[in-house]
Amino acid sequence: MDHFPIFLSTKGQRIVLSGGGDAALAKLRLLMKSQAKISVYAPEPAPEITAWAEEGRLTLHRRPLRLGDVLCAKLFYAADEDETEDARTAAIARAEGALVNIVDNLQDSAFITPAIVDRDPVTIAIGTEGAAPVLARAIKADLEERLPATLGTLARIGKGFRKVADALPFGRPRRDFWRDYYFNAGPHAVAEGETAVEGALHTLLDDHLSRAARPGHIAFVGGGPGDPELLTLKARRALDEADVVIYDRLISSEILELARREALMIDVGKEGFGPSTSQDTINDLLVEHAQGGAQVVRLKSGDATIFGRLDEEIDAVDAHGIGWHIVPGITSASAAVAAIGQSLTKRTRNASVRFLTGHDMKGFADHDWAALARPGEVAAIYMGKKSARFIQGRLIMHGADRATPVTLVENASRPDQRILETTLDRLPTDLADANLTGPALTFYGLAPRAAARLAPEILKEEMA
């Protein structure tokens, strides 16, 4: 992020602009929505600028900018549409202490003006670091269609009511009240006018003041394989409402960004054969925060019900009478098999698929290797990288064909996804050569479909 977004208070502040053509007009149409004192310097201003000056909406000086003209200004716009003149006026503005924007010159500008969706007092700013203004405008148009015109009215009335709503305890009780207002009571009342909205606010406040505090609750949420677009709507909603998020090591940063900024984020990552947060500590954290009245999201990679120690955590919170529910997620096997263009089951090949773990609490996990070694069997093996040689040995010992296809998908669904195509015979060797450092899902009995092999991230056994 090269440009940090802020909302600058401009009420009563000076903003100076140099220029009088189309570039100046575009900036002024936006700036005049603020309560700033706007000064324009232009020897030949456009008729619209002259009209705005006559209406008292800005102060017009029919001459070029000179030394001293930008003193005490917060912002300065160089919109002369001439490189030499823009450089001259920008130099004056910098020397006199203003932040400078040069139209169509990102490199020499101290700030950029975003595309804006205006539902005053609700303002949405859209920036692309100056790289894609067409995209910013497209996003703006989409948001304009989605946001009702009455949103500004609701926000303005709500803003005036904030002090009254402070009668509610700080934190979740206030958030619940405002959520109820903006998404339920307010929209229903706004069609009847502002008086009806104000009445609805008072009625709603009385209702919330009489409510008992909401008890702590835990949502066990499947965070999916890492791509935030694969997160379910229900999971998104849980993150948006959470007071505390207790998350696993494999949860992607893009998904963590979806949590409320005010939420307490607690990393309880576990790593096979490496540093880990103990299960007892995780259980204690869940109980502690839920008993304190928090709405807790226990965010697990993939699906919470698959190799996630879910039962241990449910037992711990059940023992303290804490409410909970489960939000399913997309398991990494589903994302990984999609990446290689296959299905987990196929008529005439396999009517079932095994979900296995490469290691458990005691070390490498033992399974029914004899059954898995039969021709046509398919297994999705979680946490199988470090146990690859063990798995190979057990299967070959029970008669598995050494040419059986094996595919590993690293960082399934993520931008840095990689696919290793090999065989049971070459599995440990090719895995070592590939140097897969991220979480990987191992498919025994599946190779990438021919079309999927064209993907550049696939590493074939011939590389050795």
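Just so we're clear, the structure is a prediction, and the values are computed from it rather than from any experiment. What we label the rigid core is the largest C-alpha set whose atoms superpose within 1.5 Å from one form to the other. Numbering follows the first chain given and starts at 1. Compared with the form predicted in complex with ligand SAH:
- The rigid-core alignment places the CA of T50 2 Å or more apart between the two forms.
- A displacement of 2 angstroms or greater separates the C-alpha positions of T113 between the two forms, with the rigid core held in common.
- Taking 2 Å as the criterion, A319 does not count as shifted between the two forms: its C-alpha moves by less than this amount when the rigid core is aligned.
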Given for the second form:
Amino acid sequence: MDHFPIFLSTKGQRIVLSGGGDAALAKLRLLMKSQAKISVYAPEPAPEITAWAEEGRLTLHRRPLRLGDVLCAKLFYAADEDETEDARTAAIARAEGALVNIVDNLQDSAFITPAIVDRDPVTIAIGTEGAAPVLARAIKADLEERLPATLGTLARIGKGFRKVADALPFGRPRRDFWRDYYFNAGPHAVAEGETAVEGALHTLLDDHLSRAARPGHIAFVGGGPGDPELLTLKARRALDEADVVIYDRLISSEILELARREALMIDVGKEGFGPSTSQDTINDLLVEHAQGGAQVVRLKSGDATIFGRLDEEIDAVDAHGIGWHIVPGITSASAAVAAIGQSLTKRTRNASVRFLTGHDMKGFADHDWAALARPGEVAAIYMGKKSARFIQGRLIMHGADRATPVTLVENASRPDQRILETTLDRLPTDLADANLTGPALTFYGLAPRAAARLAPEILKEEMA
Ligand code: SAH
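Could you drop in the structure for the form predicted in complex with ligand SAH? We only have the form predicted on its own so far.
Then the entire complex follows, led off by the chain already shown.
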């Protein structure tokens, strides 16, 4: 970060600008939103500038800038759109102690003016270090669209109400109140005018004051296969509201970023067959934090109800009468099958699909191999890497065709996604050669669709 963003107090401060053309106009329109005293030096000012001077919004000097003109000014803008003149005025301003900005000259400027989204008192500044003004404008347009024009009004009225709302206990009760105001009661009332908003604030405060303290609660949330865009809106909201997040190894850092900054983050990463936080410890953590009154998110990869030992955790919290709910997620099989351009079921091929685990608590899991060995069957095998040889053996023993397609998708939906296409016959050898180190989903009975096979990088791009 070359340029460090700050919000500068300009109330009653002097800001000087040299120039009277288009560049000057653009800067002045922004500067006049501030409370600064603005002086403009321009021998031939645009008519708008003359008009603003007549309205008393700035002071106009119809002459070039000279020594002494920038004394006591905070900021100076060189906006003559003439390299020599800009260099001359900037040198004066620097000598007289102002921070200098030369329009369209990043190199010689001490500061830059960001793109601004103005919902006063909410102000958003967007900078790209001069790298991509187009991008800054696109982000600005996006935010303009997303933030209602009434946001400023809501924030201004809300600011006046802060002291009154301090009647609520610090922390979650206060946060809940303000969230309710900005996203619910406020926007509803604002169409009817400021008095209605003030009325709504009082009603809302009474309501929140009379609410019993919210008891601790656990949301079992499916975090999806890794791509943060594959989180559900409900998962995002749960993360946004959580006091405590207890998460697994496969949860990506981009997703953890979405939790509140104050939230307590607890890593209980479990590695298949490897060292792990014991299930009892996880259960105890859940109970302990919920009993302490926290809103807990138990974040599991994919969908929490698939091979996630969810029931053991629910039983543990149920035993203590703690409230909970489940937020479904996109399971890795869904992301992986999308990556190979296939569908999990297909008319005339397979009318059912099995979700299998390659290992259970006792070791390799046993299944109805005879049924699976029939032609056309499809299975999505989780945790199937270490058990590949075992699975191959069982299926062949029950008469499966050695040429049955098998596809592994490693790191599905993540930037480092890889696809390994093989057959039942070659599975263990190809798998050893490929050296897949990330989580992988094994599809028995599915090959990547031809198009996906030809252009894996295109598919990857679509995922990114
Ligand atoms: N509840 C999870 C599964 C947990 S078991 C879900 O619904 O996806 C862990 C196994 O899931 C891993 O061993 C791997 O087989 C699979 N898995 C999880 N994330 C994956 C990903 N991004 N790509 C491929 N497989 C993944």
